[in-house]
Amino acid sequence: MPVAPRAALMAFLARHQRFLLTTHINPDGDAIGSEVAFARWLRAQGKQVRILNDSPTPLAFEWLTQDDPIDVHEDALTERLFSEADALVVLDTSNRPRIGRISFSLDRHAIAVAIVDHHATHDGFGQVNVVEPDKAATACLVFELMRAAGSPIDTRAAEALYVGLATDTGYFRYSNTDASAFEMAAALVRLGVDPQAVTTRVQASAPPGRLRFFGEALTALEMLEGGRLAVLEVGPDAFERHQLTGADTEGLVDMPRAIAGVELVALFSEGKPGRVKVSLRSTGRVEVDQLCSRLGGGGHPHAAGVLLMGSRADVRARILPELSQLLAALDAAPARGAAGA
């Protein structure tokens, strides 16, 4: 009989020891936390972890790091990571391009993979798989697994998991916020997490810089399809100007889904000369979820991305036709549950 993936995820963890844990390319308040959580709950059973990223973690995230420092790929660091590991866990996303530049180590060497995510468009290239579209966030899969294995969550974990709880749903605010959510929110208040400390260090630690960003791309709204599609676009000369990463656009896609009468919101993101990030956001009505898997992205049905390689005028044309096509057949879609961003 075929073991379920939880129990099957169990019996990794058991006959692994040396663990390397990887998660998305630009990491948010759910990878970063789910990252640090897990590894906290590896270290207690006596584990050896790493973590290691394809990019920086993001200044609102860095103290969640000051006991779990995270390595940021190079080359010849990536290679003696995964050749001193035996098990590799990948966490907050199952597509493997999203991994970015540590993905191409898993041609080199023979680890053991195991994904632990919540978005419903996914590859499952692990061995193991725990992927549960239905979880507000990743956070919440962590959350489960470490209970469901009597593992004490200390404050620096409680406090990862809410990060990564509260991001993911817009602090309670998304459609992904079901009754599960408010009860991990509460237990892990209960663990020691302040609510209000916790958001106000996640909140307000944005350089001035990146208020200017957002002030840029926002004065160059553009409002398309008779006001139902919002576009942004930022380009490497905004990032290089106000000394930003592609991390530091999370949250300016969100904007504009509070314009009445938008339905979806496309964010252009060009950190990188030739990488154009694309963020989708949907106000409930659109599913953008496929578009993005298609092409070679992913997601949640209302909040997907996807990196395409080209100028943003070329991205532009091939993804605003597919969004006008999702906005005409919008009466004709039948919906489906939404999930944070």
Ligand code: AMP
The other form holds:
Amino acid sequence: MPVAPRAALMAFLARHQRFLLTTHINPDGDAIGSEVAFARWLRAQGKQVRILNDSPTPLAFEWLTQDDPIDVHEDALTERLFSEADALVVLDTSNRPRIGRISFSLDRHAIAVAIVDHHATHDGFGQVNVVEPDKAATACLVFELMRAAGSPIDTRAAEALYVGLATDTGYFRYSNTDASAFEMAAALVRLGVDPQAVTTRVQASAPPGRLRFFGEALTALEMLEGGRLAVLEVGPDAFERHQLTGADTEGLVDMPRAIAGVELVALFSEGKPGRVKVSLRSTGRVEVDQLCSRLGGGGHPHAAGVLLMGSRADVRARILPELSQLLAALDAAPARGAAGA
Ligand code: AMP
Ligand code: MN
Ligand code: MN
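Would you mind generating the form predicted together with this ligand now that we have the form predicted on its own?
Following is the full complex, with the preceding chain placed first.
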């Protein structure tokens, strides 16, 4: 009989000693928070741990990494860390291309891989794959694993897990917010998390240009499909003028959710010319992950994304008709109950 994934992961962690942790490109709060908590968990067991990501840690989460530094990919460094490690743990993605340039080293090194993730759209590529799509955040999984192992969770680990949980649930507003999310939050607060202080640290980190950039994008907001589809677009010129990077769009796609009657929001973000990041959000009735998955991306039913090559006009022409079809299917289908997260 196959070993259950969680038990297989515990055995995997026990039999290795030198760990490398990584996550997806343009890491979010769940990616960084899960890595920091996981690193602390392993270090407390006397394991050697390094964290290495393709992309730099956003300013909003840097404070979490004070005692658990995160390295950013450089060819020589990545090669060295791979040769020093005997196991790789991939957090918050189970889609190999999503770990960016780290995946090139995977081809060259015979290293054991374990995945800990909550995305449904891809098969895990590890020897061990703990992929639980019903979890609101990867941080929920890490929390449950630590609890089940009876490992102490110190305040910093609790803060890291709280950041993962809070950011992936939109601060307990999105459809993935369930009773267990609140139970976990309560447990983390008892472990020393100050929600107000943590939220301020994460949210009060934007340069003024970021709000001006949001303002410009929102001014150009388009309402299509009889007001059911909100579309935002940002181009390389705006990123450059405000000295921002791709990660600075974080939160923008969620703003049109506030408009009455909106079913879907699409953001076309062209950070570098010819590379358009499509972010899709559903307010609950339409599912967008399959569409993204089909085009090489992925995500969750109500929040998904894909990176496409081409002009913004080309990418719009590929995506918008698909969104119209999803909305048309909604008209055709009988009304149903609350869609899953
Ligand atoms: P975003 O629109 O970038 O905030 O992403 C929304 C959700 O979709 C997150 O859970 C991401 O992990 C996932 N996602 C975004 N882009 C991709 C991609 N290119 N491939 C797979 N998953 C993605
Ligand atoms: Mn993530
Ligand atoms: Mn996540």
